[in-house]
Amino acid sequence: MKRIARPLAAIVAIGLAAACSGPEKKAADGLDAVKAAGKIVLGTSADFPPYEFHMEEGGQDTIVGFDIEVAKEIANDLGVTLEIKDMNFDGLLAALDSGSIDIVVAGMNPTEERKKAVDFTDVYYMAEQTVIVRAADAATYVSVESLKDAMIGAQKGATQVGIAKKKIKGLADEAQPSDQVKELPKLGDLVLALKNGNIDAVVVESAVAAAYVRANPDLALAPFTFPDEDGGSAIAVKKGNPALLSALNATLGRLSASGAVEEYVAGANALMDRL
């Protein structure tokens, strides 16, 4: 399922970076900077269970989820501590560009548009997209066509905006405005708007949708899904950091080979049952 990094290509990329001087060489030293700092700073948007979400552990608010377990393994392999910064999803790539975070692990799809701004690791998880509706409306919204005139919610800056606009509303471009697609920075706010009747449905990644439905009996999953056309979830790093990218791929390759990611997904879903 997951693409394993090609060692030779990584070595060549690192060698070319080492031959550079000035700003380019400095930009390629992200891995050295992380090790020198003794920590790797993770940017995420912790309202996306089971990828990342808040729960109380030992009386403390803690960010957990299978993305977090992946990030812990990355920190362990690098011999550094993990620092987590929680922020709005649509601000993650700007934070990465500014240097306030080192990596983005947030169930992010490596779309062609995003690849213009950042580099991505190999894919570590594949998923489908679906729709959450109110349980009372489950018999009404049974197909994509049934949502044609409904008010759809999607997380601002996320892949789901494009699905809402293009797949459901039939727009040619997700940049086109639609008065029937409501975008909010936080997924939890969209779910609350759905429960309050302010919107009719929310487009969500399937595992995340299932977690919200388990926690909210007044919600239901629509009986259809959208395939993941954006290639699954990958980790974003600032452009020009081949050594860091190679190190991340090494950890992801190990986790993929051992089946650990699937175990992390199961564990995160079990945590959701405790909420």
Second form
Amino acid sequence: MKRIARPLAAIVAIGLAAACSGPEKKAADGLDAVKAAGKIVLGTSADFPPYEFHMEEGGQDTIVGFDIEVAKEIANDLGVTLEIKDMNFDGLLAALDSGSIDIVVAGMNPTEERKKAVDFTDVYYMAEQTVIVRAADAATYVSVESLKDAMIGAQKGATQVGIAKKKIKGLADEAQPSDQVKELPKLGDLVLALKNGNIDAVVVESAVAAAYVRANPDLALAPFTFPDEDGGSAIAVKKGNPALLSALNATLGRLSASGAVEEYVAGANALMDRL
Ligand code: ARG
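Moving from the form predicted alone to the form predicted in complex with arginine (ARG):
First the chain shown before, then all remaining chains and molecules of the complex.
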């Protein structure tokens, strides 16, 4: 069976190669693929209120947040529907690479390291980083130095791991292991670990920290922040899709100029009060 199948496969392969090697050699841009499919597939990690989070709407579990509002505008501008895939934050770039999603909108910072693997749009939102602690410990953890011997949590694959290791633990880089830094894939699990006393603090974006503290009266915000050195949030696309990238930038430009992003942030914060 194999012997017969092989030459056939070879002929099909030659046929495909011939079909692809016309005068137009370049691969189709992701924009064409999205338009042909009639949908854009968004990858996110919906554990990040007010950016993206789960909420029950009309008895149905829905993913909402200001990133989702931005993505809806993108889909609208492209004339396609929006499909959302919720996954672990540290799996998003691989999903982009494998083609199972078209874009990542997940409060993701366009870091130099990530830029080696994917392309980013312009930045659509700026943030600061802070730390959540148990309310009972708020008087203890008043400075970065006070966390020196504390057990710090950070989301796996996120820039906060670097903050925990370099800025709090004083390590040279984030690849270095530390038994005082706990990395978990989902932020909600880190918050639980904090509430249970398994860790002492979670490094997270200020707006997200405020959201978790509002929902959990036994938690508190530390009174200090770390500047966002990686330059805010941007949308990631697979490398080599310039038309898709500029379509995304066109929508982001429109939303930034009209102040819509700020409105979406306010809207998402208001939604959270219903959680
Ligand atoms: N801004 C951080 C980063 O880019 C964390 C983002 C986490 N996002 C999420 N949806 N959980 O690494």
